[in-house]
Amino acid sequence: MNIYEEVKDAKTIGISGHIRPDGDCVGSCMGLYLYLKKVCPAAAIQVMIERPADVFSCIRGIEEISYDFKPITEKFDVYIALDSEKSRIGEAEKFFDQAEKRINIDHHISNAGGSGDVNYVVPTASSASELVYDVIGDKSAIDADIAKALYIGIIHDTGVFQYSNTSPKTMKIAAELISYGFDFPELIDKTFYEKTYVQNQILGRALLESILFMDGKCIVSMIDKKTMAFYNADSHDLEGIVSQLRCTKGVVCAIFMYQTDTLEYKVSLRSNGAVDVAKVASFFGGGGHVRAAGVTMQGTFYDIVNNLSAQIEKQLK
């Protein structure tokens, strides 16, 4: 795909991701953002995306998101889902429904249809950052600010190059976006290592209230509602847990949980391999990655952990 090729008629663009907004979702969405003001001036381009944690404000244009849904146009001309298929896009999904062209760029196994009218899914992919890089035919067209963007998605879904979705590729891509000469050990240090001082005490809190079980190949942790009120704290700052619970010594399949409402929680789910959390959380409704996945689930932080227990325990048999 060439995303020009796509786009170069069009008046109206959007653009959105999925809800919950990470680092490759973010830094996708502003790299293709950044490119097509560039080259195509003459048209309208509207972000829309649930507001970014404030680690990605060293994003240029990262401003002009329009977090409140409020779209430019009654109908866009084209509108683009990336790192998602559309019925995880929030509120912008009617938009992208409505669109008199729809274009899917996503690398989740669970979305190998993809929903647009044209379609870029690679399940391989490291990130749709990855992607956004290949869909740029003209690559002379990127310079800094586009090629930081697109750096902070890689880094974000790759753990810095340290889980297996990074491939020679990856790499390679990497290289050629450092080469535009961002200072990128900072960029790792501030997007990815960073947290702030709550930050790291609700991550303490959660370590030292997890629970292994199943002979210590899982371990589980949960923030409740009443907790994060305590700490004045939001979803964002509840970044990394679930990667931290996972490099627990033994540990396969890690699941951290936070709470959103009564009897509702927000799950994310991490894997060395030996567990396939995207099929664990497509059983339940969410999806994502082999090693990395997401789901939103009702009931008891019990009820759910056995649930998820069920499901995990297949794949260890």
Contents of the next structure:
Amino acid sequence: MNIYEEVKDAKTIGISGHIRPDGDCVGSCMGLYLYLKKVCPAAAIQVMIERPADVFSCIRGIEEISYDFKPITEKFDVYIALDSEKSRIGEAEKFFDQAEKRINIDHHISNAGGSGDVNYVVPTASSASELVYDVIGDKSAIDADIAKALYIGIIHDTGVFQYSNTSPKTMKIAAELISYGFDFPELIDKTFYEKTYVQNQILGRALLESILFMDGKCIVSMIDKKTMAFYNADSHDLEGIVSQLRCTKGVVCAIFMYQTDTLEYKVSLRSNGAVDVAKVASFFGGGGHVRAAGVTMQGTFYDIVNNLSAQIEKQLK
Ligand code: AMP
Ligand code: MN
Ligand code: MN
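Alt. form predicted together with ligand AMP, vs. the form predicted on its own above:
Whole complex next, starting from this chain.
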């Protein structure tokens, strides 16, 4: 796909990623936004996403996003959904649906067919940001700001080139991107590794209260609403907890969940490859990748652990 060819006649372009935006969602949306602003100067372009974590304020142009989902037009000429199928772009879904032309760029295996009129879904890609780099036909239009946004997306979805979704192609693109000269060590430190004191405290608490089960093959931990309120924490403060749980020796599948309502939890799943957690999450209406997936589930903590365990156990047998 050449994204310029797909959108060049559009007067209005909308861009969205998934709810609870992560680094790849923000990086791919902003990278594409900055690029399209450059190559389609006459078009009105709007990014509609939820407010991301403060660490992403280092991306150029992010101050132009208003997070209130008030569209510049009810009917966009083109709407682009990134890093997600259309059903997970939240309040923007209706604008995607109403658009003249819908484009979906994603790397989730649970979105195999794509949900646009034109789809570029590559489950083997590390990130949507890698795919945005792919669809930029005229690479000479890339500048340091675009490169930085896409690099942020790639480092977040690959755990700084650590996860198995990192391919030689990912590394080549990253090499190309750092040649634009932004301060990448600082970017990795500030957006990926650095935690606030409170974030580290919650991480500590989640590790302390974690429970091993299935002969130590699985681990689970949970943070309830009361605890979040105690630390004055929001969902951004819980990023990374599930990956840390997964690093427990002997564990093949880690579950972390936080309470979103009386009987509702946002569940994150991570695996070392022995369990396909996309399959587990999809069974309950969520999705993701083989080694990283998510889903929102109803019930008590114990109901949810029981239901997940049954699906995980099926695969481990
Ligand atoms: P998380 O645990 O929320 O960090 O998500 C892990 C991976 O699964 C990310 O690639 C998410 O985009 C994806 N994911 C999380 N929740 C869902 C969902 N409900 N549907 C599809 N994909 C999801
Ligand atoms: Mn994402
Ligand atoms: Mn992604």
